[in-house]
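Have a look below at one chain only, the form predicted on its own, in structure tokens format.
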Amino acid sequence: MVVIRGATTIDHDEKDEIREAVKELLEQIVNRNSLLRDEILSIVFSSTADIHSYYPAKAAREAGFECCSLFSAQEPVIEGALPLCIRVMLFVEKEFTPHHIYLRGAKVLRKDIMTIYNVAIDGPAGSGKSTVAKALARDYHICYLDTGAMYRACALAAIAAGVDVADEVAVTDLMRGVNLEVLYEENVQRTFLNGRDVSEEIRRPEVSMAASTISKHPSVRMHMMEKQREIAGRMSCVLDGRDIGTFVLPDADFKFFLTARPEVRAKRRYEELVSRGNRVNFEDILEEIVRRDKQDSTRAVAPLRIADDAILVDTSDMTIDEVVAFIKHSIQEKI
């Protein structure tokens, strides 16, 4: 059994408004979730204490929802609560991922399904942030913005041009002529460097290390920050990186910082690289992880650190599903 939630508001406590609002809410829930009426076991309404003129359950029956049991209850008076609000829960007899519907003024009750919102996930290399971010984006039906891929592309450009990634002046000059684009194909991010898809090439170990070095330069970080903010400003995104919640999107709606023991992170990265056909040594990966941690946390501009309002998640002994479930629960608690 699945529970689908929804809510809406009315402007005035009048029967006709309640009828219209309830009908609109239930029809959108049914259509968005591709429900058959006989799949609904029961519908439970609650309305704020300032609604007296009509029971939402009666409005639902008049809208044709007579195939299931209907209940209405009045909520207690809560100071600061959204006024003239009708909430609903539909109990449905099938297993699927529900789409919750919040209409009119009730949209403010669910930041995770409003027009635009962002989830910031920071953490060191190998903490699982990219895998978790992709899973969240998939579950919430929003885009995943791989900010690390953008820095990797900058590093790849420098390597290809024979530019020392530690030379800020040379890197800054190079960046002026680099065309970096992030495009989405079937909701999957593809990274293009000067018109060429480099989504796979930027995952090479030497590019990863060079990306950590090149990202220390203020000019590079500012350039990438502008691109990331522009993307996050026009669409809902899950962003992962090392400074999303502290520097790129300090006002992100939801912030998390993932970490894990160095040995655990090294094993994850080793297995990832081996699965892609790379010949690597575990001890070398561990050494790189430790070195990157120090480099990322001590850089002068936007160092790796946990934002004051971020939730810390140690993923050392957690599966990806457990981490995703924890974050989704934390988001639900906040809203």
Given for the second form:
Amino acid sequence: MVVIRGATTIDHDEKDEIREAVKELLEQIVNRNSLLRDEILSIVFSSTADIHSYYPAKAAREAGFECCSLFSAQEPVIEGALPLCIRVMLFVEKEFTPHHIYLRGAKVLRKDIMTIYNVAIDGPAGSGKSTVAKALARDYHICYLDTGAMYRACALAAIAAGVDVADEVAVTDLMRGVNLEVLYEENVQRTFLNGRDVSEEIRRPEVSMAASTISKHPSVRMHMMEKQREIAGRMSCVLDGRDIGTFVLPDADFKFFLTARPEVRAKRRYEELVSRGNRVNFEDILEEIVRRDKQDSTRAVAPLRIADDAILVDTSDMTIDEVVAFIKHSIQEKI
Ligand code: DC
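Alright, leaving the form predicted on its own aside, put up the form predicted together with ligand DC.
Let us now look at the entire complex, which starts with that chain.
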């Protein structure tokens, strides 16, 4: 017999939240351990003393775990204990090495097995995503994955080859022969196309719109998503993009959606480009930002939109330090 441990947390002591959290926890335990439901002999829950609204065992039965014995107990009040926490122990009729599952705020209970975590930061151009993501990654000593750079590199490859970025067939064909790599040098992302470092070139203004157009193609998105998931599964990182919380990593540990008024975003982008030595016009940048917003948020596959469980931050009237502090505080609150 094997015993599998797990825990999760809820935000409020409410029946529906308990049902949903228990269902998620049990399903992840079953999936991660490749269990058949009739291999489970018994499931024992304990919940912290601040949970009164529902029995986790009842929630388990409702989630379809009815063929094993179920039991819930309440823990004593322990000072400093993680609040609103549901713990579980599954007794399973077979021999294997179990994967224990700790979700939501309960991840902090087992830092030993929760070694990899991801922070998803989505939002439109100029919302401050990349500056904030870099600051977070630096402070948490984890990597920053700029997913926009990957779409920009695809666009650059198409531009260099004279391929129309709007032509999905031609772009897909081209991508087959292109080696796109994201490497880290002292924790700083460098983007390589066929072995050549294009990290600076992809920032050229004409690449922005082309990247937005190329990112509409499902085949390009699938390819990028696989690469991004592979990187995020291998190491803790802060990822910024348009679809990280909704599509690439719907189970990301922490999700934020940054936005700002278009004029504010255009001003930031204008200043960034000027500081890089580009000769640009503010009105053109504003127009491009508005066009790109529209294209990114109306495309059929993985459009730019806020995930249901992401925290929305309007950065229009905030400094970068304020945004970073707010996000860190929100992360701290969740764990
Ligand atoms: O963040 P950025 O400006 O570097 O992104 C360039 C374009 O790439 C953006 O307009 C849309 C696309 N993109 C995307 O579709 N999904 C992502 N996760 C990141 C970028």
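Numbering follows the first chain given and starts at 1. None of these values were measured; they are calculated from a predicted model. We call the rigid core the largest set of C-alpha positions that still match within 1.5 Å between the two forms.
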item: Core-superposed comparison between these two forms, N179 Cα displacement 2 Å or beyond; value: no
item: D197 C-alpha moves between these two forms by 2 Å or more, core aligned; value: no
